[in-house]
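Here's a solo chain for you in structure tokens, the form predicted alone.
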Amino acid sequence: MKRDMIKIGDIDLELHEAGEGPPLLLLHSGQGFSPDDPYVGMLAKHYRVIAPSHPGFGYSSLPEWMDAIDDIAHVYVALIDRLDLPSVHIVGCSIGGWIAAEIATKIMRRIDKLIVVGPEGVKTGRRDELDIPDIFAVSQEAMNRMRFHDPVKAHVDLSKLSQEQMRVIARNAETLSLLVWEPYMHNPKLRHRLHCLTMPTLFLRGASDGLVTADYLERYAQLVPGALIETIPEAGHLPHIERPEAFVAAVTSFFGRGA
């Protein structure tokens, strides 16, 4: 992929691009973006994939004023303008799905179709219960079980990573905690804005997702007029990582194959 650093306001934004065809804004999960993940190249066979690192992730800067997911959505609205995209498909995974939903409420007529994968972002259950398990209060082993159908696939040999790679992982985790901690994993205003979404929308979930339950996803989808739900079997919270072929098949089926 081509990698650039561009300026959006006072933010230095890391931006990856690859492929040709209809533009697809790809918004990564809380683990950050890796251009080497197989699903990225698969998508680039059909679309012009535009994949920023969220502010505070990867090599994108994080200004002091930014402390909410909705702030990132405004940055990406400006990015869409900067790239002069009259319309765009959006795929967002986990917090990327939350960001995608926030974007969609701001520029609904410029989004052709929207896919949110295991998204957080709204409070749908009781006030005294968490919709999303507390990811900051469980062990890494428990997190691996919640994120993957096969937890073995979550293993990363840290001894083989460089100091710079370790720094990026730590920075991603630090930024994630800043953005989702309070209020935990949701924007209280978002659920009241989703009724205005007019683009075709697909809620996608791995069948073994231990973070975003089927009930939560269904309640979330009910807030978006006409939204569809699809499940990828034998996948957890990150179906794009665990089952890239099935993930890309779901994306191309919903968006069309493009180039």
Given for the second form:
Amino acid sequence: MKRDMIKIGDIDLELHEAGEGPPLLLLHSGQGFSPDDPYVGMLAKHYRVIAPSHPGFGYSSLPEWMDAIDDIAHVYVALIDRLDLPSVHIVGCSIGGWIAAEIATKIMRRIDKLIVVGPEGVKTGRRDELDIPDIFAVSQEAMNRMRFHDPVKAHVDLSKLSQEQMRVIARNAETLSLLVWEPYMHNPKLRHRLHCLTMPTLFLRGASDGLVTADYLERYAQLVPGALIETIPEAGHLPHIERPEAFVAAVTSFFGRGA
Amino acid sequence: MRAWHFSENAYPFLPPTDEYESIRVTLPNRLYDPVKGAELYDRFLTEWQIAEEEGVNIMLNEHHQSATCVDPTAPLVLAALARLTSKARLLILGNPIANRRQPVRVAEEMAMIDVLSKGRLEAGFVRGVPTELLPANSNPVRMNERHWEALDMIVQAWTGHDGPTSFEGRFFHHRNINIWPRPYQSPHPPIWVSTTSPGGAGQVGAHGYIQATFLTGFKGTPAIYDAYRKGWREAGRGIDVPVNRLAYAAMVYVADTEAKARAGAEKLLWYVTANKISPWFRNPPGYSPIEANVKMMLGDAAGGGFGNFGANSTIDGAMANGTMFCGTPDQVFGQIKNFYHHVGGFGNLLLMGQAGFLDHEETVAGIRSFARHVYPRLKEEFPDDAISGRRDAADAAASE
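Can I have the other form now, the form predicted in complex with its partner chain, not the form predicted alone?
Below is the whole assembly, all chains and molecules, this chain first.
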């Protein structure tokens, strides 16, 4: 996978790119982007996969003025313009899905089709109940159970990581705090803007996702005209990691096979 | 040397630790009996009044959603103390301004207490421990930046006297700042800032504010004071740093015999031992610097803001660390003198003099023994106008 640093405004953005075919903007979850994850190569067989590290994640810089998911969406609107993409598919996982939804409210006509995977971003439930469990108030074990169908797969062997990798992990976690702490995991404005989404949209969810429930996803999808919902069995919050074949099959069936 | 009696307003009547997850953040308040709580407030206020009678100053702090410190709105207690006392300096250490939404409101509270107490306020500001973040719903990232911006805004509110001013910062905005009352002291009450890291201390020194550090001991304190003095000098405040700019908080218990002192000190250890906290509350992402988190992942650091507390859980361990001064008046005087010279001198001793089940009589006995038999010697030996630390920057560098 090709890796570049490009300048968008005052941001140094890390950009990964691979494959040929219809352009597909791939927006990672709060744990950051790993080009070696199997689903990435599988997608690159069909599409020109363009995968930035969000500002504050990976090696992308984080200017001090940025503190919201919507700020990142604005960066990617500029990126799509910079790459001269008249139209693009977007796949966003978890907060990447939230970013994708924010982008879609700004440049709806430039997006061919949109897939959001276990997305956060809206508040639809009761005000005295969190829509998304508080990820800052649970143990690592509980988080692993919410993120994975098989929590054993969540295990990270710290002894196998370089200090540089640890630095990226710590920085990703810090940026995630900055972006989702308050309002917790949502932008109160977003739900009122989703009515203008004109592109075909798929809401995808792992059946065992403990963070984004089926009810939440359904209420979210109802805000988007004509949105479809699909579930990937035996997967948690990160189906692209846990079930790459099933995930890529869902993507290609919705987008078409491309190259 | 000035001494300050500090009590956290703890609520110690809890079930055994294995029956709850965390003494902070999640402990259900059904475990708090308001009747017992009212008695405790009465008692702690009385103890501060006794400290004043003994010539000792008063210090209080603020925590939220925690049994270790049931003083979530310290300015309220301070307002009561402003009326219950008449001589003692009143130190709040402090206002957690990175977690407060409206700095102007804090400026108003402090100005009002300064007037109520006729100019006895010492206004402290703290960044706060990690367990304050969820209770305040406050973002762990960029706390330091919020802290300093809020403090600048508070000073602006205190010092503007010619009608409204405005402040449009990165985090805080206020178009019409024109507080009534203005502070009693001019230009404003003395400002204190607590920090337990050299990086923070450098900034405090550059501002010339009074620097307090808690339980950082023989090991951590010299680097913090060095950083303060370096920041002070680099900001052009002169070569000499007065000792009255530096403060140190330790557990202190004095009695006429060593055995009695150790019995009291044993109970003070509640500060350190009643500290069961769910690990995920100790270090929310963004609270500690990236490099500190890398060290934690490498297993080099215990993690979180309470990392060094474990070693202090015995009297001998705490005394060896320099986080506790305990014994007869002669012994305690010697221990403080030793610590004073080890760190280069400090002018304010913050006495953590009540904790957990140390009862009223024991607390008062500790305050009195200190005030009558140690404090006069400290005042004589360590005058307030002494100079702290090495004067030569090369000496400071050599010690690193």
